[in-house]
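One chain comes next, on its own, written as structure tokens: the form predicted alone.
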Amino acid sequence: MFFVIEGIDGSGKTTQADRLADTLARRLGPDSLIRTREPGGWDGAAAAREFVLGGGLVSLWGEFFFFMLDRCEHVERVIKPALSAGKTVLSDRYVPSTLAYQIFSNQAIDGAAAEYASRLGEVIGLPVPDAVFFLDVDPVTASGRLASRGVMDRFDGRGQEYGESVRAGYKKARASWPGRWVDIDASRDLDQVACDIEAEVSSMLAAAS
């Protein structure tokens, strides 16, 4: 099975991604799991991550293409043959943060470019997720959070504002997953959230097995 966990920065995705992850390699065995991210989850793009989160484009649409040029090698590389072993997937990040922070979040795109990009993935046929689990937080709280660790790249540092344009895009993003998207109400303690994705994992791993 295919997971992808989303959520603006300061949602606590890559903790929940890291407990879960825990989680299934328990259930499933280490061997059974592939634990992964992006932008940069393949040999050879840890470079290429630090160049874009470090600001090195400026070109919105830059930015969007750099972000599935990375997914594409990212599939070809990890996801689709992990799902061909047989093998289970969990991604922090995945496609619909791309539609949330590149397109959806800038009222300059709309229309058929939005359309457009938002079609692109299925188009070239990345592989769907059995379920994406959104952590929604308000912007203030996860400004906070974002505070407290001290170190933030060019997307984390642009202001409670626009977490709230980015929200608001997922919210968009939504759509283009039906009956595979999951609200998970990230603002409460870190052990509810985590209960809640491992019980709706859990149900799924019941269900396919």
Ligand code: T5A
The other form holds:
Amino acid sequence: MFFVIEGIDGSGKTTQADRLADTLARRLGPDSLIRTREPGGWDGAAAAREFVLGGGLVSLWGEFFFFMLDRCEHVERVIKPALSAGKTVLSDRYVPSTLAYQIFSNQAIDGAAAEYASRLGEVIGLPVPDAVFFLDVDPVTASGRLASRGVMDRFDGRGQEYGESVRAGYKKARASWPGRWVDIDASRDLDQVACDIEAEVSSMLAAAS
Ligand code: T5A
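Previous: the form predicted alone; requested now: the form predicted together with the ligand:
Starting with the chain above, the whole complex follows.
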């Protein structure tokens, strides 16, 4: 199976991905799980990740194609081989991140261009996840969490409105994969969030067996 965890910066994805990975490894066996992330989830991508997250690209479409390129390599080198071998893949970010951050949160991109961007993954045959867990939380709470961890908030430079526009972008992105999207209220305590995700995953694993 293929699971994806999504959300705005500071929504708690990495924390929840760690917890879900522990649960899945216990249930399926550690060798049956591939825990990965984007950008930079493949060998050799660390420098590219650092470059783009450091603000190295100025063109919006440049960013879009960077994340798509990174994803194509990630899919060919990591995700497809794991799925073909019958393993379960858990990815921290995937296609919805690009739709939310690069496309649907940008007023400069709409109409035919947004339609093109949102269909490109399907056209080139990127695997469709069994479930996307969208950790939904408001940007003020998410920024507060990052600040308390001592991490610089990537929204600070662009303002909270940017955080809201990315959050709204995610809500448009869910239309790409109807029936695969699971909204999780991530404003709650992290145990409650983990419990909801694990309940969904358990019922999917039971249905698949
Ligand atoms: N990007 C990425 C794009 O623009 N397009 C794309 O296509 C892709 C793939 C990724 C950046 O790249 C952009 C989006 C991002 O800006 P990253 O390094 O992966 O960069 O950063 P983030 O995804 O933002 O990951 P972070 O680790 O910074 O944030 P998380 O994973 O959302 O949050 P997490 O789990 O680290 O938690 C943050 C803090 O909150 C606490 C945790 O303990 C931690 O201290 N916390 C909670 N506290 C209270 N209640 C809860 N429920 C909590 N959950 C977590």
